[in-house]
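So this first bit is one chain, no partners, the form predicted alone, shown in structure tokens.
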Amino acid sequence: MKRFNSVPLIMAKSIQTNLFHNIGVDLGTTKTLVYVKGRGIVVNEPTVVATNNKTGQILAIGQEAEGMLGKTPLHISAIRPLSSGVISDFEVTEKMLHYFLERCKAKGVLGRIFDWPRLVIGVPTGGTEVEKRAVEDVARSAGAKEVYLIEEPIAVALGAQLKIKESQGIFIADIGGGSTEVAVISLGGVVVSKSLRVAGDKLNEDIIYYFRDKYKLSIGEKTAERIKIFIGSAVDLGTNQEMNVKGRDLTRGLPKEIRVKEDDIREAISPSLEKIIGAIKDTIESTPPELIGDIMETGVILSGGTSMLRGFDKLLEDSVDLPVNLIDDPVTSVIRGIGIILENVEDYKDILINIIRENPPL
């Protein structure tokens, strides 16, 4: 009986594994984070790209491009190529992702020849198949040979070191820059979910409109973001903070500075916060009764940059009558979960999404 020697096959598989870098990407509306297996988080940059409108040339990406927002001449545009968690400019997103992947490549000739990445990218649970395919197409256009998607709430649960494959229910509320993702997870999958395109960017818009309507003062997005961070709050914390804000007087067209209070900002953003809480309540109401008991014990796991708004955890806890736990380092929760997948691919390959499915799981 002829026997086949499996050693060459094992060696070939080992070589292939070493040639392919497993890379994870959290492609967010406001931040893009990249994780490389064995190295950790290597990119944490704003999702902003500056281009020359005349030539189409990319002038800056990430932190440098963010510094140009609202300050560019007519021939230069500084834009966010994602809106509400969805790709809005395919070509610019592809160039940005390619730039970040190049930064992750190994050095030297071998790195240039063999460093073909396998990508795992987080996607919203509420994304359509078209939107998910757009993410995959962008990744392939940027140089990835294999692309797998993971729903962001599952990545958050993994980032929180929770056992997602057990029958116990896990309630995740991930409030980022462009969207809010709410999901109940059990047995390695999403049981109930709701996606809302109201999050940090919408709060910034609320602040801009509030200043325009109440104070007749025009301010920019970056100013609104600073106001939200420094004196924004979801409930009255008794701090009564104030801040000087500079902008353009809409009645005279001249520079103007006013002093605003914490109460003003809370008034501006409260309607959007209520929408977020409404989405969380709707998800709780849709949760199967058998999982409600689990959620009453574990509570709501909060993640995402907007979840750090002062007092939001208290407002949510009072609104839903459940314990609320803010995850450590909420901004990196998705990419840390993706990193866990990359370090233990065989354990998690059943939860990855491969739309085209031309290749087997990692």
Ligand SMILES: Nc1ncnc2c1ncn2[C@@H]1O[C@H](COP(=O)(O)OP(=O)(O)OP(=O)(O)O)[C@@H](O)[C@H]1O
Given for the second form:
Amino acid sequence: MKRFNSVPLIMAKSIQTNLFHNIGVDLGTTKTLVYVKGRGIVVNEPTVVATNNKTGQILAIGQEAEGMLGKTPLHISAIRPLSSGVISDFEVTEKMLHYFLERCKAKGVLGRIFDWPRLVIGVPTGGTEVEKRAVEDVARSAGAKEVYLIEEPIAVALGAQLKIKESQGIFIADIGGGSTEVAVISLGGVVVSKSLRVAGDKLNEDIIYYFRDKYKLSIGEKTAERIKIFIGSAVDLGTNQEMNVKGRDLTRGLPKEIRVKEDDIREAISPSLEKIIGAIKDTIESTPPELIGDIMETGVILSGGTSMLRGFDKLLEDSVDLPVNLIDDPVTSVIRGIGIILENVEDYKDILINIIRENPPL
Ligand SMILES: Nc1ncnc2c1ncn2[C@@H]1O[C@H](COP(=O)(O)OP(=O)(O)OP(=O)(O)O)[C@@H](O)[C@H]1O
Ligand SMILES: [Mg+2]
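Moving from the form predicted alone, what structure would you give for the form predicted together with this ligand?
Complete assembly follows, chain above in first position.
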């Protein structure tokens, strides 16, 4: 009897599996990326939403909303609903994610009827249970039928094509917009980790304060980010770059343009870079000796947008006496790792976190 029963059971399971639309999300402070199984990365947009304060209506999401940052009239707010890697505005995050998920919907009538999104979504290792649950809740409210969480450093390691399930230690430093996540991975899990709310946003803030103090010039967040990306550096690279910066003179209240040098920007951001390096050193100090041996060979894998700051890899290498490898395309490493999971769910189901128990096993 069992043999006859198992056929419909297998069929039902297979139909159920096919009805699920497997989607991966990297919900970052600066950028949100979405991966659809079989299609690849379909959304790569700034985590910004513009709303009308009077009506609560959403006016723009992603790229378009980012263009409004710092330029909105009183009745419009362009906001970033995540701060330091954590959801700070649940409702706006939900609307944004819902909008991105709608874009991933399957085409055709059948696709629309049987569209049950199953989400695998990245979370910082240092996050609390409440923060993790908020990510899960936001994904469900945005339309996901099943939600699984994955620790971001593990996704980065997968994105770097590393074999995460072996007993070989892997050292990941993911320096994004809102947070720095440092973790040592072995046997498919995180052995040691450290999370720091200092990353790209803090560097922008440092630049804004520096201009205010040194040049009495008020500049916006986007200008600070441009300066960081164009002439920012972590060590003296001998390039002596310069650029013109426009802002408002704080003493006269009038527009002013000044020319700034690479060295000035390095001075502005150095204390924060030291904090990031400090977190990496602390993690090395807490790593079990057997894993340190592995890491001396494989080195530190650097990921996240801020790891592209010119000379940062060199500063780190000089500070920790370990080889440093900047991952290819550091901004997409988390979502590429999640993509690998989605394409081979059976192989990775044991490393996914499922904090709401009503999800059936994958
Ligand atoms: N070339 C560059 N030099 C320096 N910083 C850069 C460069 N390119 C991007 N960044 C910075 O990288 C940060 C965004 O990185 P990323 O997309 O990894 O963050 P995120 O995943 O959205 O944030 P988090 O993981 O902290 O929640 C921004 O602060 C951006 O200014
Ligand atoms: Mg990130």
